[in-house]
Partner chain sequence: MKLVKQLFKRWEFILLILLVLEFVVFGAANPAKFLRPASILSSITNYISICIIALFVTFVMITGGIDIQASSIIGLTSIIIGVSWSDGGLNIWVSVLLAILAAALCGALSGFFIAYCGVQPMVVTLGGSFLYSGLGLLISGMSKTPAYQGISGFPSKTETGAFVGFRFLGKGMLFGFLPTQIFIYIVLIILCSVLLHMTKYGRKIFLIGVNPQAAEYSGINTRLVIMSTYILTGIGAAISGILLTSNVDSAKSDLGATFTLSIITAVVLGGTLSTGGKGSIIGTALASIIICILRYGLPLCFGVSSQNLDLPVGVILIIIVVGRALAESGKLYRFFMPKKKTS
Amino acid sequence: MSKIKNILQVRWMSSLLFLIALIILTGLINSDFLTYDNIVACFNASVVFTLLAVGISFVIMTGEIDVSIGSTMGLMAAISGLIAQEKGSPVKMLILAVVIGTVVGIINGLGVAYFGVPSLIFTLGTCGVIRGLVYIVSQGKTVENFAGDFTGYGTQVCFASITWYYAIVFVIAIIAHLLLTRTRRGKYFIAVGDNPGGANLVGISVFWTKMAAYVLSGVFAGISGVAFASKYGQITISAGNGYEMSAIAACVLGGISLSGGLGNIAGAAIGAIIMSSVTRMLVFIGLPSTYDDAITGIMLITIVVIDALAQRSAIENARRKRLLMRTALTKADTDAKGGAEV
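Output the structure for the chain only; the required form is predicted on its own.
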């Protein structure tokens, strides 16, 4: 029984159970959903969301936020589309994705970690600038008519109907999870989000840790843009709008606290599957896809409220334990003095 309790206390396990519950609930409403192909399709469809969620996880764990990832993804998707029109190499796209993502990450990191601008405000400004660049790069038109096999890469199967894209993203998520939880520097992100002042005192650079978090967020957003272009085959000027909210919701669903210092990459990856599965599940339930945003918002609000209540409860429990310990120590001191006087 204690082992089961310990398993359930793992934050990403609750998100996995939530995913399973959603699949079962959808299957109970419409049994046609419970097929291997439909369930695997939910995983394959989560490639873009998983990349975004993994990247922004590092930022959220440090106690900050990055709402520029959707526009960064849209910019890199447009650039990838233009390169694909000329039969350009996917390697060139990935290199540009890393470079552009790094530049955006450095700008965001400097604004937040060095100049001390609130992360929501600064990255919102960055989002606007990058969104303007999307219009400039695409000349206000939809980027389409890709040449070569670029749009076919996303559907190539690796094994058991799992696409190569998802298999690669899954491996990336596992590596990121292990680096975050098993390496000393990986644990810096959690330490900074949990207690920035304490992290500084033990020699952890809050500035460089947040810089690294924003660079990783930008790079993953850039790479997700390449995957987006390959998957959908055309890039509108609004590509990426709202994706930052879905990525944040995926992280929160995966057990990452918005106040920082808590969570892991595995949870974010599972949350991304949940977010990408909503549309498919709505189809089988019988609701139109126009409900997507409303449901995403409801899920985000619900999980944030639950997270806030859980944190408040944890703080109160810790405070109560400290009070009980102090009371017990005071009583022990009083008893000791009374015994000495006798």
Given for the second form:
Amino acid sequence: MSKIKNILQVRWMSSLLFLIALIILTGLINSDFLTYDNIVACFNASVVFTLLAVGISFVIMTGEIDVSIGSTMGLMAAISGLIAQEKGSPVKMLILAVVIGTVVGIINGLGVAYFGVPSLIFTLGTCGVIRGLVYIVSQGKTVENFAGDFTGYGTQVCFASITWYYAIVFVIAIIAHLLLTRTRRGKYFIAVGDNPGGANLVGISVFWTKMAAYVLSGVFAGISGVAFASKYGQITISAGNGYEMSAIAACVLGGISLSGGLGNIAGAAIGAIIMSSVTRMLVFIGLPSTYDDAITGIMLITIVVIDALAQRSAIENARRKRLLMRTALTKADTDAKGGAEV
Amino acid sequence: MKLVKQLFKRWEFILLILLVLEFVVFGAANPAKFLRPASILSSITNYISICIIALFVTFVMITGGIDIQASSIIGLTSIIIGVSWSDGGLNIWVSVLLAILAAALCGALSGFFIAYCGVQPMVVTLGGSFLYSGLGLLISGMSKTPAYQGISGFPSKTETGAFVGFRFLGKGMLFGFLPTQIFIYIVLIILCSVLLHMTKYGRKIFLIGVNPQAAEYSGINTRLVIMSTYILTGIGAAISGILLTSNVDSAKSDLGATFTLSIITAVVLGGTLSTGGKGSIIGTALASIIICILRYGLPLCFGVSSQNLDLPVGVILIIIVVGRALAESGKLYRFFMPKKKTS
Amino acid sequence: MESMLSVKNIYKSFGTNAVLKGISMELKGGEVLALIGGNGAGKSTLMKIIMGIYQPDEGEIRVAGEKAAITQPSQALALGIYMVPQEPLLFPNMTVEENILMGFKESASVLKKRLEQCIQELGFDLHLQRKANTLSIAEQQLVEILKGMMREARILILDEPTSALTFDEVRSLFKVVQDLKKKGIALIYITHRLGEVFEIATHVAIMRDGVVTLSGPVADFTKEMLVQGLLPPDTEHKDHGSREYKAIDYSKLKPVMEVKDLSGYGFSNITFNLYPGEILGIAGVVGAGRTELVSTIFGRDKVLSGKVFLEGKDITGLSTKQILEAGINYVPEDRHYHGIFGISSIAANTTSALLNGKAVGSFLIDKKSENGISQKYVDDFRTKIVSLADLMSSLSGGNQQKVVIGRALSTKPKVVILDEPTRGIDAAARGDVYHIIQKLKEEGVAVLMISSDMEEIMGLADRSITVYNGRINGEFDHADITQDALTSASFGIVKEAAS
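Given the form predicted on its own above, produce the structure of the same protein in the form predicted together with its partner chain.
Up next: the whole complex, starting with the chain shown before.
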């Protein structure tokens, strides 16, 4: 019993259980869903979301937010598309993705951590600017008709129906997860979000940690842009619009708290799978895909409300217990010492 | 002199100067095309939804919250009107009322979770934006009209081409030159200004934003007031949805879906603190209009593509928020006046 | 043995308020210095200076004989100084192990070994994989102590470590302190409990108003001598409005408020009556449960048992709004957190409690009556303002407090609760506040005044109760209120004669 409780306390585990429950529920309604290929397809479909969610989770962990990732992804997707039109190599795209993501991250990091602008507002500004750059880069036209087999990469299977893309993303997510939870500096992200004052006291730089978080977020958004271009083969000037919200939602589903200091990469990756597999599951349940958003919304609200209530009562209980202890102490004192009289 | 100094301390005054500057610059660049009152007015009606919702989101942000679901309520109200009128056979005004009621309920639901369950406003309204746009989609599925087409043919256009009834809201002209939408916007600005700056309710909103604890100790029912601000934005979104539907003669569930970031931009540019406690309706209105004129003037006078207006708006937002942050933290001052070393 | 830590002639003031007026003390390895003092004595400021959070205006600090300029907490850590704060600064969502090892540069396996060794040496029973937010305060404090040990602290500061601990936990903490003492670590132990001093300290120092009034080896003192050290010298006289005391004839009065066997979070079995036109002082140390008691009466927290009556009407468990309407108002202790609206106008601050009634209009705000009410209190209280439209945050602490008191009176309450009404305000404003309180008494308002300043209670109160660890442990009529009696009771020492 207590073991189950322990598992549920590891937040990404409860997200995983939630995902499994969703899969089983879909299977109960339509047993056709429960084939290996169908389930793996859910994973394969989440490549772009996973990259975005993993990246932004660094920022959310520090207690900030980054709504510019959708645009950054769109920008990098457009650039990749242009390179692909000329049979450019994917390595070039990835290098550019890292460079552009880093630049965007540094700008966001400066605005938030140095100038102290609220992160939602600052990244809203960079979001607009980058969206404008998408237009400039693509000259206002949809980027399509790629040369070579760039768009074919997405469907190439690595092993056992798992695509190369997902396999790579999976490895990246695991590495990021381990970096964040197992290394000294990785833990700084959580520490800064958990208690900035406490972090400062033990010598952790809040500025550099947030800076690193934004750079990582930008780089991951850039790489997801390359994946996006390859997957869809067609990039409109509004590509990636609204993806930032889905990525944030994936993080929340994966148990990352928007107030920072709570959650990890594994949770974000699982959240991304949940986000992208709802549509597929609906098909098997027999509902039209129009239910997609409503169900995502209900899931999201239910989870965060339950979570908030649980957390609030935990804090309140701790406070009350502490206060009760104080009055109990007098009694213990009196009993033990036979009164406090001199 | 002192008065001038006082004026410059008011953010609204700086916005007013910016607006005048826009007129001067654009007017000088291309007077013939830019300085046409009808075009200027229609530049505002193009973004009227953002302008109107921004007014109401100002209330939310002054309490220290944020609302990113309002834009999804636009589509929801639009499709409710369409389906209940076209497929449900209701009177158009009953449909409108129904839509407003539904929007208020949506606001109330999110507001309840925020105020009474203590969930972060950003997360709840993020969930709300999925939920309400999803509901919109579901409702549009109940119609016999395909969703991509949009329900049209709203009443009514007379044979002379004049708009009456429901469509008068979005297309009509008052006194021959003033679009009804603008008139409604002006009325809403006045109503919101009075509500926020002159009533006891408005005062409570400010006090909650400044210090929710102290507000509780003053006997203010902070939870109810916070929840009510989300109901207000719901109603604001409904009004936008109605006007938009009436204007384009099409009820669709994805109307306004991309407005979220623009709404927040307008409110923040208007001087509302994202941490709450400070802001004004006039500021939000001025900022909204500045953005509208910018979006109208840049393509017209400087040949910026009308599809690429996010860039200048984003740049201006960044410059202004960084500038304010610097001014407030004193970093700007220190930058120009290096600190003297004290022994 | 040379001294581990020595501070010499430390001066520190904030604005015009001198907090430390030349503090010197010395501490050798293996010594436990108990530091005692009332609130505002400057203990925590001194500790923050040692930790590098504040810089002293004057004076020097030497660590192990060498002069140390500590400008940041990280420098203090490097010198081997570690403070276990009263409120632990842990990362709530991390495990105990992560909390302790956060910020270290060495490899994880080395650290882990050292940590386990540390725990074994200290004999702590602490599961390393538990989340910090599941720990009790006592366990959190153990974690903080471990953090100090892991940093190989030579100087360990414990700030009121027992204030939240149970009896058994206090025992095990004392054992740890004894062990640390044996290991040659220098400890500063801040406490409110005089009993503990004799149990674990080797030396004692008492601070009062920014100076050390008494210090030396523990063996040289008795409890009574320590209490004397906490009291102000007789020569010092401040204006406490005590010039003419008008005795109250209680025989004809009916209590306006009755509190019967009230228990809540942080206090237990509280019973007292409050009469119209009287000032009832509540003395005690910070954390005794006084603020919890009055804020529960004010509807901010749940009542566990017992009743509160206002003019015979049961008002137990009503909401703050209803309590305000019934006729009680409250000037909170924490002015910044619960009292003021910083970026709102003075007028808005004064009338914030009137927004539920009709005094400032029924829907629209009636600017005229709002300004009228605000101006009245500004005039009555001699509040120094330029304009009612100015921001609250532009006022000094004393003037802010006057505005908050004005708000409390604006609802025309029958009972006013003042929680530390003169904390953090200058002498002139303090005199004005005393004047206001006495005027209230003359007008027949019942005043419940919490204060940690015993002189204040002596000067103003008609009667006083003392609260210790959440319970009333002393009741005093005007004639019996003495500094000695109140101070002793506040620190848990009840003299037979007093009650």
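By rigid core we mean the largest C-alpha set that fits within 1.5 Å across both forms. These figures come from a predicted structure and were not determined experimentally. Residue numbers count along the first chain shown, from 1.
Student: Residue 41: after superposing the rigid core, is there a C-alpha shift of 2 Å or more between these two forms?
Tutor: Superposed on the core, residue 41 moves its C-alpha less than 2 Å between these two forms.
Student: With both forms fitted on the core, check whether the Cα of residue 27 differs by 2 Å or more between these two forms.
Tutor: Yes.
Student: Any CA movement of 2 Å or more for residue 276 between these two forms, core superposed?
Tutor: No, residue 276 moves less than 2 Å.
Student: After lining up the core, report the Cα displacement of residue 292 between these two forms in Å, one decimal place.
Tutor: The alpha-carbon displacement, core-superposed, is 3.5 Å.
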